[in-house]
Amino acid sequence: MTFSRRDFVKTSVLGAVAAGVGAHSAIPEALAETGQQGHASLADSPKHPIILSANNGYAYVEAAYAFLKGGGDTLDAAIRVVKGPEDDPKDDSVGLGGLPNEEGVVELDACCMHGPTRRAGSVGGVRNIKNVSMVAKAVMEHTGHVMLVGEGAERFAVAMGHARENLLTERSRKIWLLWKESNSDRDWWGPGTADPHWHPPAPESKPQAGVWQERIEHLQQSAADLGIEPEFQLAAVRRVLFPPSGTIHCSALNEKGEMSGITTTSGLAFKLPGRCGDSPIIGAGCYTDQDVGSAGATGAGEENIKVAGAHTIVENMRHGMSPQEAGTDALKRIVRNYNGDMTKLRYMDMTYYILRKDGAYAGVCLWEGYSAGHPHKFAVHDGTLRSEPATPLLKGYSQDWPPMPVVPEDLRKDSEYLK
């Protein structure tokens, strides 16, 4: 089954008409041209073993691939990839040093699926334990449950030998203070884009370039006052202006055709305490079926939960779709949930990482990236380690949530804080 640009335009417009929304809600010109030969696996004979990962795992894929090729278990190989960012205090997207919730507390989520034994494990809202990927695996191996959350998950982790430690590094603490002092009025309290009464923020009355320049300079001075090192001040400003949603997914396939997948995250920066996104949800943030394939996600967790993204993709492949077609269909469901309304869809993004049992793979994303020159990418190793761009459904770039005025393109190009 081939999903063409024409098919998407037609179904989007018909869906918008059926829902009684205005013509502006479905914007065909925003659709990206998505050829079905975007990745090498679709044009060449698939290879294994193979590891597919979100690009923030790139530095750890080589060693994991060697372990997998040497006969290592597929889930253990995937954990070797995601554990790298979990252990890195300078990576504020997962594990140690992850950006905290609105109260300044780091809360972590993870889930995994082991194809050969058809088992799963998950943890959510875990504090004080950095390697929640390993805790999710321990839930799978040492309990009769699939998911543990909160304080109970933390106590279980300690019982399994994981040490409690303060996950809030000094750098992340200062970023949180910068947000708390200057930007906490733009928090995660509702309403969200799904609310029928939500509307985008009103435009600024003065030129946006001036507004942004003043705001950046003010925040940079505040960062200096908090003791954030000069070379990191603009990066800290970016994290305050655009709270990141840090996550890493990895799927692995060995020579025998065995598969596993894992996803781990610190979730949305400055989120409400107790919030769990898609990463600990089996079938949303991660899903592996030994007979079909494996998929995972990074991006807008709430949106992915609503379409059961990873499970949807694997089921699509079960019914004959290619990895790219399967992922594009899941993205299309997110678009349909908003009736094609680009004024709302621009405030969310999603990237899916898809690996089929025969070694065919794809990376697909809702938007091209978060700014010009910064496309969504993923890491793949099938004997050669490389990064490849994900194939977008929509042309252009997402805007960060909570909503802020559009950043002028000259500031995007000239300001280091956006890098």
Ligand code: ASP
The other form holds:
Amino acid sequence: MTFSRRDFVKTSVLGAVAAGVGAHSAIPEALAETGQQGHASLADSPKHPIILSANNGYAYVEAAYAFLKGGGDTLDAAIRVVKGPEDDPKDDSVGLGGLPNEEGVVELDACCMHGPTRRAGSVGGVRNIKNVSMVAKAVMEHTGHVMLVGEGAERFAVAMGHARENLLTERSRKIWLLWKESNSDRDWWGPGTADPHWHPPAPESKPQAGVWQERIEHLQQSAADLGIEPEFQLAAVRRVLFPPSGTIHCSALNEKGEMSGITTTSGLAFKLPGRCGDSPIIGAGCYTDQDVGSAGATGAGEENIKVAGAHTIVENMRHGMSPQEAGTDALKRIVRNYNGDMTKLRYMDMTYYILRKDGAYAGVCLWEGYSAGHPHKFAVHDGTLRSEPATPLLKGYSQDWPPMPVVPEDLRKDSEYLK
Ligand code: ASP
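With the form predicted alone already on screen, would you show the form predicted in complex with the named molecule?
What follows is the whole complex; the chain from before opens it.
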């Protein structure tokens, strides 16, 4: 007779129950050990439902809040927020119209946690399907797995009724092409020497400001040649010089104290094919524990994975920290990973969105923003919808990657992305 692992588990549990040891009898002790009953605030229910979102979800929070208030599920409410940017071809950080990988292919990541049922779902590196937030939820609801990636995730999404579509909008394709053509003067992309406008790279000795000026003018001309609308050309140049990232996280809490979280993204622009950041990683891009709270992240995915940011924050709250303290501690872990070396830390940024079970919330960030007048913000609704600035750990502004000696202020100011 063969005896599978599943049979073994079943038999052990039944054996324990029959012996009066019941698997459940161990639970109260386990709860006590993890401190889940320790803090009065964690036992409290919120006074109102609350939705906390990255600021690019602002326009969708009001409707999601009405849905939540009307008794809608917390994860469904959060998905209503993030689906907005996923469907919006002009938001080039998420879903349809997201900036593609280095080969010009849009690859999306998402993960979610449903507090009331303590379940999770995640997808990574998904092509051709725009609403990966819903696919992550479907993994949670329709499979025995937690995470699907790549082609398997795409096939699963189609099986769940999602339409395959080309996610690369004309605008994002042109930005990618501009990046590709200007990326290097050592490959065959971009007009060659036969082009009347071709000229050899500027000599090294030229003053820095002149090199910038020339480079920007050249890129703007190429953007025009590629048919990018005049009012978007400078923003396109900016995306090429400093490949952006962008994401949306949303956590929702109802009056009963139930909560859920979701994070969805197209990840880092022009990334290597197959790269997954923190957004599909349960515990990094998103983490929800029904006993404690929910947290999510936008920013440097590689750094956030190394500190398991969202999970660290929820655990910190479990042990008594306020949302702000919990988030600040996670940010300090990122700083610690670089031994506080500001010459490196200035090239990364991170924002955490934190919601505790009793309704206390915070937004914290590594740097104040990308430039003066553009602080990191988050959207919150607890009966009134508003945008609030996140609290920075470090004074000053992050610098773009790749490192450049001087970033002209003009270029910093431009860009819808920063608004
Ligand atoms: N965290 C995302 C990623 O690394 C990008 C972002 O939030 O800006 O893919």
